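Next up: just one chain, as structure tokens, the form predicted on its own.
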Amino acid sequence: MKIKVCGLRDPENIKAVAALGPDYVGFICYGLSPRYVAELPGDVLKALPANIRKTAVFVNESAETINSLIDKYAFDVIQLHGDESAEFSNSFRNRVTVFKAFGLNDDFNFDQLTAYENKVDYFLFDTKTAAYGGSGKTFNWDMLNNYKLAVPFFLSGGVSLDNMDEIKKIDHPQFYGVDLNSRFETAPGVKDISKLKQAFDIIRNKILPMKYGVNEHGYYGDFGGAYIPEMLYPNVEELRQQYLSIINDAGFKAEFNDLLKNYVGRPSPLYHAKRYSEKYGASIFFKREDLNHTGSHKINNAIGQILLAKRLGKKRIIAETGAGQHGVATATVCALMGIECVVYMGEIDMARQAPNVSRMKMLGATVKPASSGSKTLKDATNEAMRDWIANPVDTHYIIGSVVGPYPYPDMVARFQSVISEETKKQLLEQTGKELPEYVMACVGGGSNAMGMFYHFLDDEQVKLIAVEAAGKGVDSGHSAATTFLGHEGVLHGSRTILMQTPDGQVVEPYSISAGLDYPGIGPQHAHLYKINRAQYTSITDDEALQAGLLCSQMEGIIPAIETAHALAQLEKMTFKSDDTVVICISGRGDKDLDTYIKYFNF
């Protein structure tokens, strides 16, 4: 659920609001206003973050004055308020964000809106006034069931910390955001801070889950929660309790982004793969989480983790690793603060990618064997939770996934969710439009793919892959492509969809790929899978591999393997001359080169 607070004007006021992290602001630029603002404070404006889109509210203006103001203020949101038709609205989207906002009463009539479907990115729906909007009145709320577009649309008139039990209940596929403004306010233009702050806590507590995020007891549809033992759930309850307050923290957030900023080294880069473009008949971009620090995606997971457990006061960290990525980035995140790390790694793990353990151990942690079972990841997880429950005080358990206990997959998620977050905006840079028609990642427990898709989760007309990994085939019996052959049932401390047999043992997965091994996927991704949300299919060993060698060699980067199954799935995908496809480079092939020497005879 993504907010949007209107109508301001004081710099101080501005600056404070900002602080609270909203999505949108929004700035009035239509003169019989009362919030309207003749000359903003452009200091203020650049200190925005960037993650916060600025907005500008116009009301039958020309062209001429937003262009203006748009290059003036570097606006990268503008919102029509007045009579502009859908022309007019698309002529701006190849510079910014367009809302277009219409004011509804009891004769409303929806049609209207399909002239301006493939014209505008986002409706905002008010209240009907004579003077467009800002009245702190509302509407039927029960007429958005007669709205019947693909377009997102945000819910603004009379909004308040009154009425929000009835927003809840709204269920629209297309409720994207909330635009909060004269009900939060102490005088017109200057937002009263107090009731705001309470307004956010209620929507991202989950009192307003997103439709395919959690719910406040820890489940996606039927999938999460917490099936733990009696000795884990202090921890787990700790955790539950602390950690949305402690992330939506002000002094969290700073800390957290400039560690992201300076120390990985964000945003990583969105780079148009003109080759592969070529190849395949689209625009194909690689969001390359290859290039941060460590070497993949996890260290944004390890950042947002540490800064928890010292926020709790633990001493020691534990964690599980698969490819090792994870552990190499828990060890330097434990490394850079000092603070004491242990980390579980399965035998056979351990010895293909020997680099990655040697990386840890200069790092600093203690790298232990997992000797039962399969001898991977899930039997490091194992015991890693064993440790857990032996050290339940002062040990925080940094779980590389969105898998296990609620809220792990939530808190996983979030911090992972800086991936979308930049691809949108990079997005919009490029190529004048935030949405592209696929978003790609490989799939084994599912972080970097849920951080991939994160920010397009409500945005219905954008299509997401998650490639699992099949390994020797999925009916040879050495596979990890789970949702092809699981069913429901728990893992590691969730409900999801893992590969078992009919007594409900865990089958052991394989696949060559150390970091997609893993029996079962996140909740999350259960729960998206089972609703269609997105599209799950798997790759075979072989095919990641010539898919590994072809990216090499066409485009000058060496992937993981991991990575090499999501490019693989280009091959099986047909596309149109106008289409976007992004994909998640979740990690470099440093680590696999020994596997890939063995495989291609170098």
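Residue numbers count along the first chain shown, from 1. A quick note: this is a predicted structure, and the numbers were derived from the prediction, not measured. The term rigid core refers to the maximal set of C-alpha atoms that superpose within 1.5 Å between the two forms. What changes on going to the form predicted in complex with its partner chain:
Superposition on the rigid core between these two forms places the CA atom of residue 552 less than 2 Å from its counterpart. Core-aligned CA deviation for residue 589 between these two forms: less than 2 Å. After superposition on the rigid core, the Cα atom of residue 71 is displaced by 2 Å or more between these two forms.
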The other form holds:
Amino acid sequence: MKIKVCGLRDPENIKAVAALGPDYVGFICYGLSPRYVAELPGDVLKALPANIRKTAVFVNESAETINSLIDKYAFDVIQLHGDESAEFSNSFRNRVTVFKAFGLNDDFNFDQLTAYENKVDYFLFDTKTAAYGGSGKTFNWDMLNNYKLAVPFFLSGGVSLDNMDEIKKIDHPQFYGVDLNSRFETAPGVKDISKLKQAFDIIRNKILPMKYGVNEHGYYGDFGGAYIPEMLYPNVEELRQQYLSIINDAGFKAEFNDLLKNYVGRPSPLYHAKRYSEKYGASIFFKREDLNHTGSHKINNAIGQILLAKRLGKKRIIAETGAGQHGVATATVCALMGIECVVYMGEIDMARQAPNVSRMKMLGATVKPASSGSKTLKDATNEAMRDWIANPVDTHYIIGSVVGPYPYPDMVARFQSVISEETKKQLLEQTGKELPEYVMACVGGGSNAMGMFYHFLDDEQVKLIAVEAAGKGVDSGHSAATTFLGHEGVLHGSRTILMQTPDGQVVEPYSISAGLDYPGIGPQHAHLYKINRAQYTSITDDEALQAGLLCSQMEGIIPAIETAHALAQLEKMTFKSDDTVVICISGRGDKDLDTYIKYFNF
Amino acid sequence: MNRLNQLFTSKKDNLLSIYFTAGYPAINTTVDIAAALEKAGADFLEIGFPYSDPVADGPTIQHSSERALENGMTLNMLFEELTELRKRVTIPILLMGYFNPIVQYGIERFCKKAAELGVDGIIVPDLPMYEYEQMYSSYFIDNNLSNIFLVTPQTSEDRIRKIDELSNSFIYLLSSSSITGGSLQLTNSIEDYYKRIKAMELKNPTIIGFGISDNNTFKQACTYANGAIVGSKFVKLLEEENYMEKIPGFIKSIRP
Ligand SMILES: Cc1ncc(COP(=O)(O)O)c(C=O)c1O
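Let me have the form predicted in complex with its partner chain next, following on from the form predicted on its own.
Now the complete complex, all chains and molecules, led by this one.
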């Protein structure tokens, strides 16, 4: 759900609105509105961050004036609010994004929109008034049910704090954003920052989660929920009630962002991989999570959860780990905060990721082997849950991926979403456009992929590719390709897709990569898979190791074997030469050197 | 009214229930063990069906589940074994297990089949109240099956009231927030918790479980609740040779 704040003009007020992080800000560029200003503060507009799209609103203006104002203020978007034709609207689309606004009343005939399909980028539905919008009145939103075209729309006209509940009920596949305007003003053209802030919080977190986001019962479509025994209920319920207010608190955000910047080293670079681009015939970018402190994306989530645990007054941290990356990240943040840390790790994983076991110990954590079942990640997760059951008051469980009972999948996705947030900004800076054609990531539980997808989910034109581990081949009986081999069921507290026998026993997965060796995926991934928003593929051990070698020798980057799965997928794709592709380099390969060395006989 | 309700109307104190895992130590033992437990004096039984990832269980029941799965136990096989159940056993029977095997079997189909075989109630630790109420309760009610909810020392009063409302045979009180198989010491805080529950005067009887392993812990539990459940301690007995002959002695050791 996008947020547009429209009708700005005062320099200080523009800066204050920008600080809230809207997706679009709008400036009235026609003469009749009370919010009209002849000269906009050009320097303030120029200084706005690139991810806030500057929108100029016109009514029946000449092409000449529109073009000169686009030149003058470097607008990203124009909103045509008069009787402009489809052809006229279309003529600007090589320069800017085009919104076509319509005033709706009960007699509005949606057929007139057909001519604009493929000629504008978005519609904006406003309340019909004599004066081209800005009346502060709403139209009958039930009318939207009559709108059937495939062009996404913004809702405008009288949106206020009083009708957020009604907005929540609008269930339309093309409902893309809301336009906040006159009902958030202290005077014409001056926005009430505290009211806007309230609206942003409600829209972003409670009422209008993204179309692909979680609902208030913890479900993504058919998946999610909190299938936990009563012993875990008080802890999980405490989290559910508190996580949003804690992580949206300004103090929390400041501390989180400060640690991400000064401790983790963010923003992580977005690197244009030139030799890869040449080889694969597209513009390929690496999002370098491998350069984070501790060597993978896992630290983003660990920092978020340790700050949350502190605010919940917890005195002890537990975690599960597969590759050891999440265990190391958790041990690291516990050292940072001086909190006791116990990490559960499958016995088999302890052997194949030995360097990480030592790192955790050096960081002061206790590593406890999980020796039941397959002795890998799922069993480590079981043990961590058992520990949490037995320590119901003072312990927080830092789950390492977008799995587990609600609110974990949503919470972890939010902490990891910094990956795509930065990517959008960096792409815009480096290429002039914020949306790539493809976004790719490997999937174990799915946290680096979810972080990489998060801010692209609503941008339907971006193709999302998630790469699972095929192990020795999907049909070999030694695989972790969950969407291919799995069925719907319940695992570790959520309804999702998991590998299981017809009798519902969880099947032991296999992958050479400990971080992908998990029989399920997070519930949001299950949903994206089921509704086809993302494509799920799989890569074998051999393909991944070869891709790891190739990346090392062509780009000088030794990737984690998990990451190498995403890289290997490039071999199977065909791109157009002007395609832009972003791959999440989720981690570095130091921990995997032994495996690489054995495989390649170095 | 099912057998559970009849039992709780006729007998209000010192009720003893025993848990064991179907398929352990071997397949085709379920009804034999159940019949022997009835004969030895148990008031009602919980038959566990095994799951690969029993997060609420300690080592003893994890082990019995693993072995049962190795022995080939499935829900289908259990239901086959239970076709004889009501020819040989008259006391109330509950099935206990995790949600995923039930989901795969089909929740409605599972309830129907269980009822048809003479099962009286179901305990699914990881089936939450919200989902039960919104999606599945009709399957239980239509088949006259009781769904049993768990309560821990951390469960809030509001939630306990709600559980009491949704329950129609008994409420399963956990002695502490723990996995199965722990050892129980009666501390002041546990006693406070038992007293707190007793003072709530719930409409459903309460049965205490987790950590009940001998006459001492059984007696303590029965001071505050209508009875108690023994699980891991009995499952351990099934590891021994000639366990069938030892069942009467075992029951006497808990409730002389
Ligand atoms: C480097 C790296 N990438 C990917 C993963 C897979 O986890 P997720 O799917 O949650 O990103 C792991 C897990 O340990 C990892 O260490």
